[in-house]
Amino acid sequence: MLQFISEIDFIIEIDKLKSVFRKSLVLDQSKNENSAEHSWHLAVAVTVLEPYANFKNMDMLKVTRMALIHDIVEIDAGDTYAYDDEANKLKHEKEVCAADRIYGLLQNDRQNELKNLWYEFEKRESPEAKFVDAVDRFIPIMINYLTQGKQWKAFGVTATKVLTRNNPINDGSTYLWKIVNEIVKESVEKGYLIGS
């Protein structure tokens, strides 16, 4: 049997991200998006939304790489719905185990580089991580709004829950946070979100 280098084994493994489906819909509402589609969308979004970051002189290569690898752990851990309080209690623990296994497929230097980048995103301590996290949170809100709150309604999500959970957007982009507040207000008025 053909033997591959560890980098190719890793590339083969991350193909599984295409089979991890999220609660978010694609905009035409024909299907739920998968985590690979979401990661690509996020990588493009951080590129075009860079002017709206709270930070100047970010390392945009790091931002893009962070966007591309941030959800690889979902291959093992699955996607945890943002507003599922019970499932979110175990999310971090499951994702750490997944990071150890999946990034562990790589050789030491590359393994440490990508795993550390993932941890940096998770901790939201650097300007790059705060910005990627802000856009990562913004996109599903925008999609929910543009699909008339279909998934918000399906899961009984409230305006308070959306604002509370997504408050860290303000740390990465005050501009996007302002848009989120407008979206939530209008979504309540239109009946897309429960107004409490």
Contents of the next structure:
Protein chains: 2
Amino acid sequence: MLQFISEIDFIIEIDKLKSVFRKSLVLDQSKNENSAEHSWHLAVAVTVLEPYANFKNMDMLKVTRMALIHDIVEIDAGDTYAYDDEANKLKHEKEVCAADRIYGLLQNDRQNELKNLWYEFEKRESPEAKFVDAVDRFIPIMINYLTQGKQWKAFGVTATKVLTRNNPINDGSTYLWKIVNEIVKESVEKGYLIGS
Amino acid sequence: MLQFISEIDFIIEIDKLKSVFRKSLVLDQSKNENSAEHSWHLAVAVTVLEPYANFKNMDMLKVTRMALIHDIVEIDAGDTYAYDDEANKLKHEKEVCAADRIYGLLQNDRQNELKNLWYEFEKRESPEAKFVDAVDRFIPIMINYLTQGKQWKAFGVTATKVLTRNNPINDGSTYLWKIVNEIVKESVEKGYLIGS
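Could you present the same protein in the form predicted in complex with a further copy of the same chain, rather than the form predicted on its own shown above?
So here's everything in the complex, that chain up top.
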């Protein structure tokens, strides 16, 4: 067996994200989406939605890389459903261990760069992190709406829960938050989402 | 049904790339990979493999965006297997029509930016395009090697075909081309690849 450089070992390792499945569906409803294809979708979405961020002059390379790597920790920690309050309490600690192991495959400079980018995303303090977080929350809401609330119904999610849990969207993009409010209103009217 | 801004219509449209399947497998061999998760894998790979490019001072935002959007045309044109010579002759024309339709969903500035980025990738003249192309060719070779040549065997691919078809890797990364030559040599020895 050939021995590869550490960067290739990392590329091999993260292939596993293609088999971490989320609660969200692919829009054609053929399957649950996995965290790798979701991360791709998010990275393209932040590119085209940049004009709707609450901030000007963001570092777009940072924004894009943050989107690409934000879920890599799920290889060890698994995907945590946004509306599962108990699981979310334990989530961060598991993900920190995962970040140490997975980014630890890389050499020091790149390891620190990507790990710090993930910590920055988790903290949601910088403009870039707030914007990536906003779009990351927006996409599954959009998918739920376009799939007639199939997964919201399956997990008994309410309008209040969607609006409470996703309020940070407003910190990254007031414009997207306005759309979310319209989606939730219409979803309750159409019976996609429990109106309480 | 709510009416969305053109950027969201584009994000909805490209969800279809999650259902365009490639000949390559996911490394755990549970399924063929799709072009969305492949594009994510490529975008992370170009990030960590940057030091092994033949070029210094590449525009890394351009490199990353190119990786993210390079296969979007496959939504209309489908994935073309690298070793299917006949299909590759007809590929470009179908993809140009696809680029017009799909990027056409965006407004002018962003539409032109992403479409030009795809044309730049297709031409393989700029350092950024040569490097993305090199990594895009490298990853499936790595996957084939790590899955004991399962798909190479299924499609009767030979060592000569792999080396001839993927020679442009050398234009983007001499280092990766050296690894490819080692992989091909070892794959022939192990019987993953036909040695002719």
